[in-house]
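In structure tokens, one chain follows: the form predicted on its own.
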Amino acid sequence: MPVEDRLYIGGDWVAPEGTGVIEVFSPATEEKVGQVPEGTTADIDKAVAAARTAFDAGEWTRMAPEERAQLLSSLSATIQARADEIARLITNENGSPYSWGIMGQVFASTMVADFYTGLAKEYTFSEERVGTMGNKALVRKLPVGVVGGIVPWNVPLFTTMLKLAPAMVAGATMVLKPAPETPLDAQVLAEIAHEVGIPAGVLNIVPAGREVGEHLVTHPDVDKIAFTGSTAAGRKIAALCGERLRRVTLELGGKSASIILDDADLSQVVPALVPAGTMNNGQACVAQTRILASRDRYDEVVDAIAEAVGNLKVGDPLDPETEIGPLTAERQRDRVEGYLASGREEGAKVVVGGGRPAGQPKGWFVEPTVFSGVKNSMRIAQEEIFGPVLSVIPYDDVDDAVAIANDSDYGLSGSVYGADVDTATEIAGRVRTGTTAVNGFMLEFGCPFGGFKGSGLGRELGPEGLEAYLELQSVSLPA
């Protein structure tokens, strides 16, 4: 069991300023699996000072992007070498099934790092332009400065890499605040960063709660905040950054809709759609949890989805055969059970699941659940549940399906399933979301990721994700 008593700040393991600790408990066994120091505002001050010094006075910003990318490549390779260990560690922290986590928690993270390693070699950080008066100017893309990275507990390493990888290539420095539920994998990341030689102060890690996180958001020496988490928290962070004219990227919640067209082959749709809705125990912002089916095929779709969900294996998340593990925290299980009750109260019907699995006396488990007879106005269709709960909603025609998909405060992800790919693609373009897919679900790391409406501000991934860590500077040159 990892028990740490130091924080990684300024390229070294240092004693925390406070005496508090964060104890980590397995969502499956409810037993303690690790411990780290609980960071304080004084630790944030120390970490920001280290990041500021590394940015203002260190070698980091003077290195070529390719040199920084080589360190990122070494970071990725070392994470890959320890993939099994890290996947199991994250499973012990948040209950993510190992079968999903080895790719979704670990290798997806290194794929992001590898993408930015490659981008650094071809991206144009400086170009000469000729102005309208015939004068020349140099347009430079410079690092944004010190970044405060705040990440959630559902995919902690992946959401960290969405921020750290482009920040490193850009030449920014970072203070990372992991969620208190999942600080252990961040400690391993610090070990690896130190091992591969990332310069002191470039990455600093302070596990802590919300109050300390707010201190990071408002710290006067921080230039940008990169946050992944709830829409409610994102609104507060946006307000605090707005008051300070501070750069901010927000990747927030979702309530994504999957539109099943009448020509879709359910034998192909269901094996793709059910994992997209229940991935990571349903604790994914991009989870496809609203399933839209025409009234003509509604019962057929409900039956097919319910059969597949009912056959999902629930149990020990470290078992490679397990598809659904426990929710991350007891309060999260209580929250999901509240939505199960709400769905029933508003008139939806539980087709499969709807409670706690009988074979799991310990752990914060909820059965994977399918609701039918769902109206899009119901809470289970409008609010992000963050658990393995799918709602099947009927629609009249394609225009109605698009209207239902867009009738949401969110706009993060979505999908359209149909035999005619051109038609499905056209319909996907009418859905107001930042990412969407045809006949499946997959994040393309070379393309921008983010949301419309309440799902966030800015984009991660792709070249656009790098540009979020760059500032533009125009230098007018003498004639």
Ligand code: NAD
Contents of the next structure:
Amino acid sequence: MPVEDRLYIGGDWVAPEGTGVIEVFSPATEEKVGQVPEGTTADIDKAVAAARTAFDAGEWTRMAPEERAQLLSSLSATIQARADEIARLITNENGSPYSWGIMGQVFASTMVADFYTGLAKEYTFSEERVGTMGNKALVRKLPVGVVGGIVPWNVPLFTTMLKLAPAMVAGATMVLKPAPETPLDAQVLAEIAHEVGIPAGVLNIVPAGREVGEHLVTHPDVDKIAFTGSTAAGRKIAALCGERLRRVTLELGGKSASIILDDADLSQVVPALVPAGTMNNGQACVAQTRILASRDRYDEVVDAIAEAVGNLKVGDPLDPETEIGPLTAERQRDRVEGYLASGREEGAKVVVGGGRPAGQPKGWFVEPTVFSGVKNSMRIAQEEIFGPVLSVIPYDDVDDAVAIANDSDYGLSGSVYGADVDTATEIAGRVRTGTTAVNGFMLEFGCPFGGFKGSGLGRELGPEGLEAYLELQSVSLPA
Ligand code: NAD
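Could you give the coordinates for the form predicted together with this ligand, as opposed to the form predicted on its own above?
Every component of the complex follows; first up is the chain already shown.
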């Protein structure tokens, strides 16, 4: 069991300023699986000072982007070499099925790192322009400075890499605050960063809760906050950053819709759509939990989805056969059960699931569930449940389907399924969402990822995700 009594700050393992600890419990066995020090505001101060010194001293910022990317590449290779261990660790922290975790938690993270390693070679960090008086001018893209990275528990390493990889290529430095549920994989990241020779102070890690996180957000020596988490916390952080004119990127919640057109082949739709709704036990911001089916094919769609969801293998998340593990925390299960009750009270019908699975005396499990007869105004259709709960909503025609998809406070992901790709692509363009897909769902690491509306501000991934860590400087040169 990993038990760490020091924090990684300034390129060294240092004693914490406080005496508190964060204990991590397996969501499957409810047994303790690790422990780290609980960071305090004084630890954040120390970490920010280390990140500031590393940034201001200039060695890191003066390195060529390719040199920094070389370190990122080594980081990625070492994570890959320890993929099995890290996937198991994350499964023990948050209950993510190992079968999904190896790809969704670990390889997805290294693919992001590898994308930015490649981009560093071709991205233009300085370009010459013709000045107003015919003189020469330069447009430079400079690192944003010290970044506070705040990440959630559901995909901890991946959401970290979405920030760390472009920050490193840009030449920024970072204080990372992992969620208290998942501090153990961040300790491994620190070990690897140290081993591959990332310079002191470039990455500092302080696991802690909200109040200490807020100290990082408001710290005067931080230049930018990169946050992934709930929309409620995102609003608070945006307000705090707004008061300080601090740069901020927010990746927040979602309640995404999959539109099944009438000509879609259900035998192809269902195997893509069910994992897109239930991946990571439904604890995914991009989960497509509103399934929109025409009234003509409604019963057929409900039956096909219910059959597939009913066949999902629920159980020990470390078993490679398991498709649905426990929810991350007991309070998370309470929350999901509250939504199961709310759906029933508002008149939706449970077609499959709806309770706790039999044969799981320990662990925070809920059955994968499908509701039919769902109206888009119901809470189960409007609010992010963050559990394996799908709602099938009927629509009258394509315009109605688009209106229902857009009738949401969120706009993070989505998909359209249909026989004609051009038609489906056109319809996808009418849905107000930052990421969408046709006949499947995939995050494209070379393309920007982020939300419309309450799903966030700014973008990660793609060259746009690097630009979120750059400041523009225009230099006018003599003629
Ligand atoms: P959360 O907002 O409660 O916490 C996320 C992180 O922010 C944690 O590290 C937490 O300690 C910290 N935090 C919370 N309030 C803070 C504050 N006021 N100041 C500083 N730090 C603060 O979210 P959660 O429950 O841990 O994660 C689930 C949420 O994350 C869901 O809403 C999910 O959709 C969202 N999410 C979004 C994406 C995305 O890319 N859009 C990806 C993964 C998860």
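Under this definition, the rigid core comprises the largest set of C-alpha atoms superposing within 1.5 Å between the forms. Residue numbers count along the first chain shown, from 1. Owing to the predicted nature of the structure, the values given are computational and were not obtained by experimental measurement. Residues that one form lacks are left out of the comparison.
- Core aligned; the single run of 3 or more residues with all CA shifts at 2 Å or more between the two forms is 131-133.
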